[in-house]
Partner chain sequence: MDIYRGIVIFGETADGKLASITREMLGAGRRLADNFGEEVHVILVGRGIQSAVDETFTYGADKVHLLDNPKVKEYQPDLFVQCAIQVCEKAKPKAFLLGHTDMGQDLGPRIAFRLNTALVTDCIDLTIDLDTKRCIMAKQVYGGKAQADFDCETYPQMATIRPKTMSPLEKDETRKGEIIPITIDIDDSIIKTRLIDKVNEESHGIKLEDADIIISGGRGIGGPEGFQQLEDLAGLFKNAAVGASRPACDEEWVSTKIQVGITGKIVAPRVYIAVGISGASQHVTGCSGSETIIAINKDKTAPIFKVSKFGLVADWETALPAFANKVKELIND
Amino acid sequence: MNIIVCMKEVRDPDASSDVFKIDMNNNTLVSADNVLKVVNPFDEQAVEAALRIKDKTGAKVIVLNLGHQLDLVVARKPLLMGADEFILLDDEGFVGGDSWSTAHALAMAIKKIGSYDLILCGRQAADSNAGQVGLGIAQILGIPCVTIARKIEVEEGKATVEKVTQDGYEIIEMALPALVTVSSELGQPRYPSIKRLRAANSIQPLIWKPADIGLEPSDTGKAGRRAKILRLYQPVREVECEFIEGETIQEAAENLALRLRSQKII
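Structure of the chain above on its own, please, the form predicted alone.
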C-alpha cells in the first residue's frame, strides 16, 4: 500500500504578529528573514495519520512538498517521524500560485508517481487558511475525497473515515484510491526520532521541476493562477468609549440603563 502526503512549508505561525507585514503593492504577506520555516501544522497531522496506518499495515509513505528554495531540514522532518521517501517540487515557477495552480502541480506530480492508494493533506495551510488544495487534487485526479478527518482506518481496499462536524462526527466509508484532509482532532503528532536520524539523512530527495511533471511555465505558480486578490489588508478596529456619569452611583446606573435602552441594546 502506498500513501502520499502533501506537505507545505510555512513561516512559523506561532511567531509574533509584528514580524509579518502586508505588501500593499503586491497584495502579499511578507515576514522578517529571521522567522523560522516549519512544516504546516495540519500537514504534520496528515503525516501522523499516514504513519498510524503504516504502523498497522506496513504501508509506504511518500511526502510531496511544493515551493521554492525549500529548507531540507524542514522537508526531512517527516522522514524523522517515520516516512520513507520525499519528493520536492522546487522551482521558482511554483512561486505565487493560488489553490488551483498548487493543486494542479501536486496532482501532476502524483500522476508521475503513479502508484498510490491514499492521498493525505492537512485540512488547510496555516498561512492562507484556504483549505482548497486537497479538494482540488481529488477533483483533478477524479477520486473521492473526505475533508476534516479525525481518524482514518484502512482495510481491504477501502477507507473508513471519521469526519468532524459541528455536532460531533460522521463515519464515512469509501473505496480506494481516495484523498482525505486531516484535522487537528486526530491528536498529537509523534516526535521526530533520533534513532531515525542516520536513516533520514541518507535518504536523498527527488527534485522535480515543472517540466518533469508535464507542466508548461504558464500552468504553474503566479502564471497559472485562476484567482486574483483584489485587496489584502489588516482590518482596522476603531473603538469609541463613552463614560456615563451621575451625581451618585445609582444615578449613573440609571443613566446607563437609559442610554442602553435608547440604543435598543436592552
The other form holds:
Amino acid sequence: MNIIVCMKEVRDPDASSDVFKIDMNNNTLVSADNVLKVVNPFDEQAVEAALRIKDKTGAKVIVLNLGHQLDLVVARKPLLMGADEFILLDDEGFVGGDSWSTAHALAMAIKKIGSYDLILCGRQAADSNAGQVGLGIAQILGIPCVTIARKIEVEEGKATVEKVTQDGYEIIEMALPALVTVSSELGQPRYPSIKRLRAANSIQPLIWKPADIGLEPSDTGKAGRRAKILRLYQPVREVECEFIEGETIQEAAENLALRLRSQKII
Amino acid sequence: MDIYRGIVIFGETADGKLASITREMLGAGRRLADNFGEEVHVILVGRGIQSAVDETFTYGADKVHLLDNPKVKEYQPDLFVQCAIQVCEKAKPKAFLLGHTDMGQDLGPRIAFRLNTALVTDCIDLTIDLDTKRCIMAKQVYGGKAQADFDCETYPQMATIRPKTMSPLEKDETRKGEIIPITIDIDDSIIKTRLIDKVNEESHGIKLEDADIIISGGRGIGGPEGFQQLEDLAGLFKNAAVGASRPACDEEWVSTKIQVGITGKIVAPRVYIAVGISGASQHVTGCSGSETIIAINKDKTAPIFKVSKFGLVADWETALPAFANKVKELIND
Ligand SMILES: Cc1cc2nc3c(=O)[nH]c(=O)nc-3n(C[C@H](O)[C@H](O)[C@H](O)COP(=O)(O)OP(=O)(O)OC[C@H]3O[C@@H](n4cnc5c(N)ncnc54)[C@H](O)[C@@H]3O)c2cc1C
Ligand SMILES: Nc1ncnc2c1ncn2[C@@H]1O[C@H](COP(=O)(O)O)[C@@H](O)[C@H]1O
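To complete the pair, please output the form predicted together with its partner chain; the form predicted alone was given just before.
All chains and molecules follow, beginning with the one already shown.
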C-alpha cells in the first residue's frame, strides 16, 4: 500500500503579528529573519495519519513538497517521524501560484509517481487558509475525497473516515484510491525520533522540475494561477485597552466587575 | 465576459427553512446583481424544502433551481456538484457564492475545479471593481495576520462566504420568482462517498453561536477543573456559554466543538471574556466580531489586550473567584 502525503513548508504560524510587514510593491508578506520555516501544522497531522496506517499495515509513505528553495530540515521532518521517501517539487517556476496551479502541479507529480492507494493533505495551509488544494487534486485525478478528517481506517480497498462537522462528526466510506484532508482533531503528531536521524539523513530527495511532471513554465506558479492578489494589507484594529487596577488582584477583579456593570456590559 | 450573467448562490436549508447564511448571501448577491442589472439564482437541493423556496424569493432571489426529492436526505458531494454544474451550464453566471459552512467548504472547491475556475474561500467582503465590472473578494490570510483582496480572473468568480459577514435584505413578502426544476437522475453510480452515520456531539444548553456572553479559556487555564469555574461564571448570566482556544481542545480539557477561531467557530457575541488566552491571530479571527472583548491574562504584553476594551493583568486563579462573587452580587441587586 502506498500513501502520498502533500506537505507545505510555511512560515511559523505562531510567530507574532508584529514581525510581519507588507511589501506593497509585490503584495507579499515579509517576515523578520528569525521567523522559522515549519511543516504546515495540519500536514504534520496528515503525516501522523499516514504513519498510523503504516504502523498497522506496513504501508509506504511518500511525502510531496512543492515550493522553491525548500528547506531540507523542514522537508526531512516527516522522515524523522517515520515516512519513507520524499519528493521535492522545487523550482522558481512554482513560485506565486494559487490553489489552482498548486493542485495541478501536485496532481501531475502524483500521476508520475503512478501507484497510490491513499493521498493525504492538511485541511488547510496556515498561510493561504484556503482549504482547496486537497479537493482540487482529487477532482483532477478523479478520485473520491473526504475533507476535515479526525480518523482514517483502511481495509480491503476502502477507507472509512470520521469527518469533523460543526456539531459532531460523520462516518463516511469510499473506495480506494482516495484523498483525505486531515484536521487537528486527529490528535498530536508523534515527535521526530532522534534514533531515525541517520537513516533519515541518508534518504535523498527526488527533485522534480516543472518539465519532469509534464508542465510548461506557463502552466504553473504565477503564470498558471487563476486568482490574483490585488492588494495585501494589515487591517488596523485599534482598541484602547483600559487596564483595571486595584490594591490587590482580588480588588482589581472586583473593580473590573463594577466597571463592566457601570458600562451596562453585564 | 458578456456572456456571463447574474449571480448563482448555492443555498442551504436548516429544518426545512432557509439557513441564515443563505439569507446573508442573498443580501450580498442581490447587491452585486443590482449593480450589474442582472438576476440572482439560488440552487436548493434537499427534501421537503418547499417552504424554503418561497422564503428564498422574499429574501431577494429571482430564480430557484430546485431538486426536492425524498432520496436527498443529506449533503452528498457528487450529487450536489452535478446540480451546480447543470445550473452553471444553463445560467453562465458571473459569480457563484456558497457559505463557508461544513457544506460550502467541501463543495466549493469541487465545483471550482470542475468548472475550471478560481475560488476564494472564507471571504469576508465582496465589492465590485467599477472598471473591470468584476467582484473583488477579501479574505484573511496567514491566519488573520493579513488580509488580501482577490480577483478571480476566470468565470464564474467563486467565493465561499463567512457566516455573519454579509447583511440580509428586509423580508419582502410580495416578491415572487420562478422555480426551475433540476433534472438529474439520482443514480447511485455517481455517488463515490457514502455517509454511514452522523453523530451529534454538541453539548446541551446554549449554543456558542447564539450566546450573548462567551467566556473562553485557553492554555493558561491549565486543566478541565479550571473550565468548571468558567462554566460556573457563565451560569451567573442569562445567556452565556463557555468557549476555548485550540490548545484547550487539543489537550481534551473541553470538547473540540467549543473551539473558537479560524478553524473552529466564528462567534460575535455582545461580550467575549478571554481568560488565559494569549490572543494568537488564529484565535482572534474567531472572536473579533464581538462587541466588547475583555481579557484576563497574567502577561501584560499578551496580544489579546490589543483587541480588548478592558483588561485585567492577573493570575486568573486568584482573580476569577473575586470577579465571579462581585458579578453575582451585582446581578442580584
Ligand atoms: C492553521 C492554524 C489554525 C489554527 N486555528 C486555531 C483556532 O481555530 N482557534 C485557536 O484558538 N487557535 C488556533 N490555532 C492555534 C493558535 O495559533 C495558537 O497556538 C492558540 O490560539 C494559542 O492558544 P492559547 O492562547 O490558549 O495558548 P498560549 O498561546 O499558550 O497562551 C496562554 C496564555 O495564558 C496566559 N496564562 C498562563 N497562565 C495564566 C494564569 N495562571 N493566569 C492568567 N493567564 C495565564 C499566558 O500569559 C498566555 O498568554 C491555529 C493554528 C494554526 C497554525
Ligand atoms: N506547496 C505545497 N506543497 C505540498 N502540499 C501542498 C502545497 N500547498 C498546499 N498543499 C497541500 O494542500 C493542503 C491545503 O492547502 P490550501 O488549499 O492552500 O489551504 C495543505 O495542507 C497541503 O497538504
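Here the structure is a predicted model, which means the values were calculated and not measured. Definition used throughout: the rigid core is the maximal C-alpha set that superposes within 1.5 Å between two forms. Numbering follows the first chain given and starts at 1.
- After superposition on the rigid core, the Cα of Asn201 moves by less than 2 Å between these two forms.
- Annotation: Cα of Thr57 displaced by less than 2 Å between these two forms, core superposition.
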